[in-house]
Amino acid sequence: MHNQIFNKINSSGLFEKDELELNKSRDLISEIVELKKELNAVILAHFYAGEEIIYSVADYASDSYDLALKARDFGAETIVLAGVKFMAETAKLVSPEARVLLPDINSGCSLAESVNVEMIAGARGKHPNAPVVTYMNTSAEIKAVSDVCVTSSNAFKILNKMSEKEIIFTPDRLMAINLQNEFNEKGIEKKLIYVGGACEVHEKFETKYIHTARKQYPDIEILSHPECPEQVICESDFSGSTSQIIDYAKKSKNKHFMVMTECGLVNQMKIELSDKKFITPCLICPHMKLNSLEKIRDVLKSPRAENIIEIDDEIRELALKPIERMFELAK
């Protein structure tokens, strides 16, 4: 099985390893597989974590919404979250009895770090009748002072279901702008008040990349993540979450795509949809790329206290409510 995985990766041309490196990786994978059996552990990986993890040791790979569902439903004694810290915290919120491990405690998120509890309190003070809708890319402390959580795959659906016309949206200002534009275009009366920053990766995508791609491939379709700047979304053929982008490309009859999101997803699409051509301005999330086979092995074998996700009971109880409301509204 492992040989087939590495043959598949190598044949894609995404990266090459010499024989010594390949043998080391095979040994690591075998060790991780045995540790998973011993510990009744599952490895959940975000699409951006990298194809070497996704195609070798991950039990499931998806976007943040699906990972939360899987963390809740797997029933594993140990969950390794090959992603970033807020994802591991979410896994602990929905599966409190599990031991949740984060391979590298430094795998943060610029969005999660762009907002704090005081900022949310300030927004509530100015808009006392507006509920706080929080993007999943936030800490448990921020979720605990929120009314409902959303992900990029369900944000529009959930916001549209809410009866309130004025909504505080945190922390992604670019996603808030894009959602506001979508409501305006559809004639839906909503006013989003955004609090927070932007993704350090997605905010760097520019329309010049789109213009160059359309000149090279006149039939190309531009697929973008809603964390991208407003003008990029306006000039795209489709905007959606990582899972939605993959589904769109699978169903499309087109053969040429430019994907405006983190490089890890594009590499995966090149492997899984080898009959289609994907190009991208390759921007990499430094936090996601802190994950590695070595760190996954180490955190399973002998986790440090800092790698074990713990959440205060009071915070967990409060933070779980907006997540459960998300699950309910996203049905």
The other form holds:
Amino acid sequence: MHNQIFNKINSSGLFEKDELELNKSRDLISEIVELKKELNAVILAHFYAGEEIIYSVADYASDSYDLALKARDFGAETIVLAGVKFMAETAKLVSPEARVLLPDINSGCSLAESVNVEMIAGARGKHPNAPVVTYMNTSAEIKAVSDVCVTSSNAFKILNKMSEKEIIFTPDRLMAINLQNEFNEKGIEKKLIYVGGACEVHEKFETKYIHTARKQYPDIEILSHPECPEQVICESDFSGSTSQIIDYAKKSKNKHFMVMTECGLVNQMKIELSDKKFITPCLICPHMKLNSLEKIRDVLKSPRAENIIEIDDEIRELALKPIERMFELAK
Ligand code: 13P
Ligand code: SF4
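What I would like now is the form predicted together with 1,3-dihydroxyacetonephosphate, since the data block earlier showed the form predicted on its own; can you produce it?
After this comes the whole thing, all chains and molecules, with the earlier chain placed first.
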């Protein structure tokens, strides 16, 4: 089974290891598989966590919305979140009975760190009638002072369903601009007031990559994540969450794609859709790459207190509400 996995990865030329390293990985995988059985644990991985984890020990790999649903519905006693901290916190919020483990406590997110409770209070003060819509890439404390959560897979749909015209959107200012443009283009009256920063990875995507790709492959389709800058989205053929990008490429009759999101997703697309060709500027999220088989083994075997996600009861109660509202509105 594991040999098959490694052969699949190796044949794509993405995951080259020498024999010594391969044996080490095989041992780690066997150990993790045993620990999972012993502990009734599941491993939920984000697409950016890397193919070594996704194709060996993960029970499920997806985008941040789907991972929240799976954390809620799996019924596992232990959940290892091979992603970043806000994803592990979300898993704990929706599945409070489970022990949620984060392999590396330093796996943060520049978006989550770009906003604090005072900034939200300030925006509410200036716009008292505007609800606060919060992108999933935030801490539980920020969710606790929010009205609705969204992810890249459902932000437009949820904002569109809300009756309010003026909405505070946090923390991704680039996504807010992209959503605002979409509302304007479709002639829908909405005004997004943004509070926060940008993704340190996606803000680096530039249109020059698109221009070069289009020259080289005139039939190429450009698929971008909505955390990218406005100009990149304007020049793309499709913009969506990580799962939606995969689905789009799967369904498209086209053979050439340029993918403007974190490199981990592209590696997976090359494996899954081997009849198609993908190029990317290959920008890496350093937080996601803190995940490794070794850390997953360690966190299952003997988790340190800091790797076990705990959320204060009061915060949990408040932070769960906007997530549940998202589940409702995303249907
Ligand atoms: P998705 O929800 O599209 O997987 O995005 C999460 C993320 O962190 C993108 O940078
Ligand atoms: Fe956060 Fe950007 Fe990394 Fe996604 S890619 S986890 S938004 S820093």
